[in-house]
Structure formats: structure tokens, C-alpha cells
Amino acid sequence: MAEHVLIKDVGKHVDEEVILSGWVRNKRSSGKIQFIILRDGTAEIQAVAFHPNLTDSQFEKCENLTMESSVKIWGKVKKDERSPTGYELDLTNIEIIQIAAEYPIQKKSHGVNFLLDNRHLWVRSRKQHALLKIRHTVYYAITTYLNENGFYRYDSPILTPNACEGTTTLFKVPYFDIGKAYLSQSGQLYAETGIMSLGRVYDFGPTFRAEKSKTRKHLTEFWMMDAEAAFVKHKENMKIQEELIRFVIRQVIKKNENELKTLKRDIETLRKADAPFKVITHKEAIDLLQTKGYDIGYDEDFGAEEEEAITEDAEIPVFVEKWPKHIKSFYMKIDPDDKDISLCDDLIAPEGFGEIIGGSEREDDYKILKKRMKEEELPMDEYQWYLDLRRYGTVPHSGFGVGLERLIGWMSGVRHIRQTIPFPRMINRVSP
């Protein structure tokens, strides 16, 4: 009795009879053959039909397919060299699930934004089935190594009543007799509650920034890792993203090398990027971008020009380190050596992919800190809860932030984070 499988497991089956459920990616006649190419979500195949060895009524059925028609097929496991996945389906029967309508991707040239108005159908292309591959090996990479380094998921609210990345970005939404709440623009400060419990902490979620901003690089809506650890300073910070970033990368290599074909990506490049990272100030940023011929004085901070610029030469990621503390936020510890510097770093990607990770050292004395937040004009009463923890056991802590679409953007070689992610929110689009 033949027996139902994926699409990516026909290999354990040559010469069985199988079946296979899935949809038309495609098809093409010739005579008294039908060729099938379907999908399953896991793998594609070529089903070939051929008139003599099916019914008048199988191969009509054959025949009737369009483009996106769901179906059940039976057939024999053949192995075949010229086919892209090594085998082939010599189809026997054939039960039509639905005839899908005309579909209204085809195989041409589309604008972006009629991709975009059809988003909840471009997922299913090749290119997009790729990149949604690629985003769950990133998703779990970055928490199974911080599950196997002692860290512990630690969920943090998206409604909050204040904020953490600047006032001006805030969605703000009502909420009930107290009047106003806001989106989170990143779990940080909530996290930072959870290393006084368990140590290491990290949350990983949703976040909103309300930024009228058009870049390739800027969602409204987007996925963050944040993480934090007890007792970890500066330097040892870095490492740990490092070591973080570093298993990203095997772990895409190692698990989507079809998914990066298909995208074109070049592997080689991505083995290259895990090494040793670079490490500069932003002192020496500074330096190196006006020797390029940028008009850029040391307490500016970079756009995504002079990120590139700073990584074109480089085929490791780049850590610019020790930022003017004004241009940073208040929760970040001034460096001892110098009042005016901030211990934190940005990690900038290679090949002009730009900034995909944010952190520092926090400030864990209550008075320095209290003292940036009123400096900064922030509503204290709001934010007693976070100035607590420096009153109640504060520790050396530090932690960081990690934009999910972005780092996928850098592992698949696509440009627009738009893509990376199922349904992009921008200032220009909220649907579907």
C-alpha cells in the first residue's frame, strides 16, 4: 500500500509508490505527456503523467491543472540526475483537491507594490519560500544559543506606558480609564528586570518604532532579540554577540544551502564573515570616514552611507565600540575612562548591509543614572519601577538587541528587509 510522505523524503522511497499532497507550482504538455512541478511546503518535484499508463480520466484531470490547484497524486520514486532534487514521480492516479482561479502572480515582471498588495500569495514563490526558510534557521539559531548559554526566554509586554528608544517614534494607543498606553519599541528595560531572577535573560518578539522613514532598512513593525546578562561588562558583551552572530551563520550554511541557491547568495562570502570580528572606536570611525571624504566630526552619529563605507573593505562584521554618550541612550554606562563615552557598541554587517545588533553596558549606580534621566527630561514617576532596580541588589549588567529582518537580510543577500519578513508594516502600508 503506497504510503503518504513529504516531498523531501522521496529519496528513501525510489521505485515505491508514494503519495504526495500539495500544489501546482507549474506545468507544461507535450502530446501524450504532462509535466507537474509540485510543492509541499517542504521540498519540490516533478511529476511526470504519461497518457499510456493513466486513465482517458486521470490524465483529463492532468490536463484541467492551473497554476496554485491543490492536489493528492500517487506515483513511483525514480531517480533522476538532471532533476534538481535527484528524483522524479512517474504519476499513477491523481485526486484533484481544488482548481485554483487564475492566479494573479504569474511568471513576469511585477511592481513591488502590486507584490505587496498580494503579499498573502507572493509568500509562496520560490525566492519568498526561501527567505521564510531562512528567517525560521535565524529565529531558532539565535535562541539555541542562548538557551545552551545559560540564557532563559523572559517575555517582555508590548503594551508599556513609556519608552525606551526616544518619545518621538511612540505608537500610542488607548487604553481603558488610564487613558493612553504604548507599542513597545524594544523589551530592554523589562528585560533587564528578569537578570535580578534568573541571570541571563532574553526576550524575543514584536516591536514598533512610528519612524517616517522609507529606507530599505526600516520596518514599523519588526522582530527583536533582546538580551541581558548579570555581572557582564563591556567587553565581554561583544563576545558573547560575537559567538552569537558567528553561530547564525553556521547554522544558515549548514541548513538552508538550497534555500541560499535559490536567493543566489553567495555562500563563500557568509563562510568568510565567521572569523574574528573587527573591533574600532567611534573615534576611529570618525577617522576612517574622513579619510574616505565624509564631512563627519566626532559627536555625529552614522546613516546607512557611512556604515557601508566604514564595512566595504572588510569581509567580517565590524564592531564600532565606545560612542559619544549624547548620541546614545541614558541607560548606557559612561565609560570610567572618560565621562563623555558611552560603553556600547553597534555591530555593523559587511556588504553594505549596515547596524544589526545595538548594546552596551547598563548603568547600574541609582544616582548616575537618575541624574541622565532628569538631564533628559523623562518622567520619573513612570520610571521608578526601573530606577528600583539600582535601590535593590544592582549588579555590572549588559546586555543587547538584535533586528531580526535585518540580520536575515544580511544571511539571504536581500536588500529590502520588506522581504524578510511575512507581512511588512510601513509608513505607507498596514495591509494586507
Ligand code: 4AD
Contents of the next structure:
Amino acid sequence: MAEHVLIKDVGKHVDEEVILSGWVRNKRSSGKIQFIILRDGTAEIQAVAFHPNLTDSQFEKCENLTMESSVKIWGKVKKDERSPTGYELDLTNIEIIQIAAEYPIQKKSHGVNFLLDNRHLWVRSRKQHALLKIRHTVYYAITTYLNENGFYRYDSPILTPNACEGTTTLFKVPYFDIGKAYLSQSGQLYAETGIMSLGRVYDFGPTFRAEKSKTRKHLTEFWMMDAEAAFVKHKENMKIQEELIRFVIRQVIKKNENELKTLKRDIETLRKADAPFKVITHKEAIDLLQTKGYDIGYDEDFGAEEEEAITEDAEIPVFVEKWPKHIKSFYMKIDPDDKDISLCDDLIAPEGFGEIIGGSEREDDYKILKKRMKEEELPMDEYQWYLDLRRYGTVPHSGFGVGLERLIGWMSGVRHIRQTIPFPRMINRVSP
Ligand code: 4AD
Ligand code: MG
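Any chance you could show the form predicted together with the named molecule after that form predicted alone?
Below is the whole assembly, all chains and molecules, this chain first.
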């Protein structure tokens, strides 16, 4: 008898007796037979309890099972063509770990606020389980690509003295005698210090933005991977982003076929995105938006709608590069061929999924950077260390930040970011 078999591995034990442990996803009965759907995190299987093969007490235990009860079951693995997993279990014995109280999340559809209030339980449902597995793959794929391409992990701090991405979305926290600190919006500025030691680095952690608007794409706490590389310029920076994202697509297709099916995500659509990405300038993007009827000028940033419109009928991601400098960050390198343009890119996911990456070559000239920071009225004292990088062996360098939840949303075909992270934090929600 094989003990503690994982449901994903039952195929290795056909016609053998195994012991499985898990939770009851569902149960239905028809007279002398109980059909129990058991899940254990790795997969699901239907266990069939046939009264004539069991003692009365064993059968009664099966009858008493409620949704989400935890159990240990014994049974013989049968091949079954009709089953979605290919196998079924002929139940021979059962031990109840706990009979679950009436489970709040039923098969009927629930309102999203109810589901978010019960997020601690909602994570067990099929669709959420699939999303969590895709999240795992995406996270792992990003780090695998970076590790295989010469990037060292270099952790940026979460408590910081200054802003990376503008002062309007900073979360302030009281900080001892110093008075205050801010939660990191992006580890980029610190990643820039790391490359001067290691050449190529990345961080990957929670980042925070006090986004005051409620949208489908914004969390107040989200995960970002910041990559940074010395001696890499704007175009090569985009090439790294493209290779990374195409690697992620292939990994998700390879590892999450079942989960994509559960989410009804068309795999062919994803496969098509694994092709050379399109590149347009910000100016060309505005031209495109104007032909689509949007009232937007050449010196404007996109709103959510415009961002979606750029790729609503595209199958392949689009880089929008070379933005007017005044709508982009202070640290971006000014285009030597056009003093009003930053050498930066936003990577916009296809099918209207919006921006997933923001990247740029960095301003490496001490004087130009200092002037720009003064123009933006940044508190210079707090950025001395950042300016130091341009005084002690400055080099051309570039980097980018991937929004993990945005990328997962696109891979999964899920339009609302709140489902792509275990515990979403939004303007009106910090619990559970
Ligand atoms: O474009 P952003 O603001 O770029 C930076 O923070 C750079 N410092 C990164 C770098 O160069 N190392 O943010 C990067 C990405 C966005 O493209 C988006 O995918 C995601 O982070 N993002 C958010 N995701 C969820 N909720 C929010 N409020 C987000 N804000 C940005
Ligand atoms: Mg951005």
C-alpha cells in the first residue's frame, strides 16, 4: 500500500491501493453510491464510495462529509477515460480529520465583495487555485531567466528615505527619531548601486503606491522585479525585456496547461504573443490613438483607456518608446538626438491588457542629472548617494521594472488585478 500519495501521482499506482489526504471539494450521492471530489493542492480526483464494498460506519462517514471537510482516504486507483484527470479511486476506507462547518462559498455565484471578504477561503476555489499556480510559474520563470543571464539578486530596501516614482503616491510611515520613512515604490535606484559592484542585478519584492484611484490595474501593494544592467543601452534594454517576457510565456504554456484550461485562457492566443515585439515611438502611439478618435496630444501620458486601445486588437506586445521627458521620470536618459525625449519604454501587453513593464536607459551624466533633479524640485540631500553613482565611475546603464500582477493577469486572461495576488491591497481594502 502506497502511503501519502499525491493526487497528481496516482497514475503511477494504477490498480494499486493508495492513501490520499486532502479536502472535499464536492460530493454527490445516488443511493448506494457517494461520489467525492478530493483535492490536495496538486490535483483533484473523484473517489467512489460504493456501499456494498464498505462497512455501514465507513459509508456513513462518507454521507456526513461536508464541503471542505478534511480527510484521509484509502482506495484502489482505476483508469477512467471519462474522468477529466484520467483516474478514479474506488474508496475502501476513510478517516475523517475534520467535518467542516457550513462553507460560506457555495457553488452559486457570489458578489465580489463577499468573495474578497472571504479571500482566506476563496483562494481554495478552482479558478483562484489556477491563478496561484500561474503566479508561481511567472515568478519562477522571471528569476530563472535572470539567473541564467548573468543577473545577481540584490535586495533593495522597503523602508526608504525618498521617492523613486514621484511624490504623489508615497506611503509615509513614522520612523523613530528620524521622523518619517517611505515604503518603496520601486527598488530601481538601489539596483543602480548594485550594478557598480555586480554588473547586472535584480530585486523582486513588494512595492507600494498610494494610488488614489480605483482601477482594475492598480494595487496599493504589488510585486515588482527591477532589473538593472551596466553597459546596456536603450535598445539592448528592450531586447532583454522581450527575451524575458517571451521566456515567461513559454514557461506558462509548458507548465500550466491545466490551469489555463480552468481559466478558459486560449493557449493559442498566448503562443502567438511569443513573436518579435512591435516597437513604436510615443509619437506614433499618439498618431494611432488620434486615428482611433482619442482626443490626446503629443505631450500627454496615456490614461487606462488609451493604454488598452493601443493593443486592443494586437496579438503581440508593443513597446512604446521615446516619451516626452516631462511626463517621465527624472532618472531617464535624455535622447542625445532630441533634448525633449527620454530614452525609455513602456511594454504594453496585447489584447488590451495594458502596461506590464516600465524601463529606460538611465541618465549617467552628473551635471545633466543634477540639473534635472533641481528642476523637479527633489530634496537633493536625500539623493546624494544616488548622485554619487555619477561621480565615481559612472557608466551607461539601463533597467526596467516588471509588474508581477499585471503580467499574471495577462497570462491568465484575467482582467481584474485583485485576483492575481493572494491578498490584494486596494484603496478600500487591507483585510483579510
Ligand atoms: O512603470 P513603473 O512605475 O516603473 C518603475 O517603477 C521603474 N522604477 C521600474 C524600473 O525601471 N526598475 O512600474 C513598473 C511596473 C509597471 O509597468 C506596472 O506593470 C507595475 O509596475 N505597476 C503596478 N502594478 C500594480 N499596481 C500598481 N499600482 C502599479 N504601478 C506600477
Ligand atoms: Mg510606467
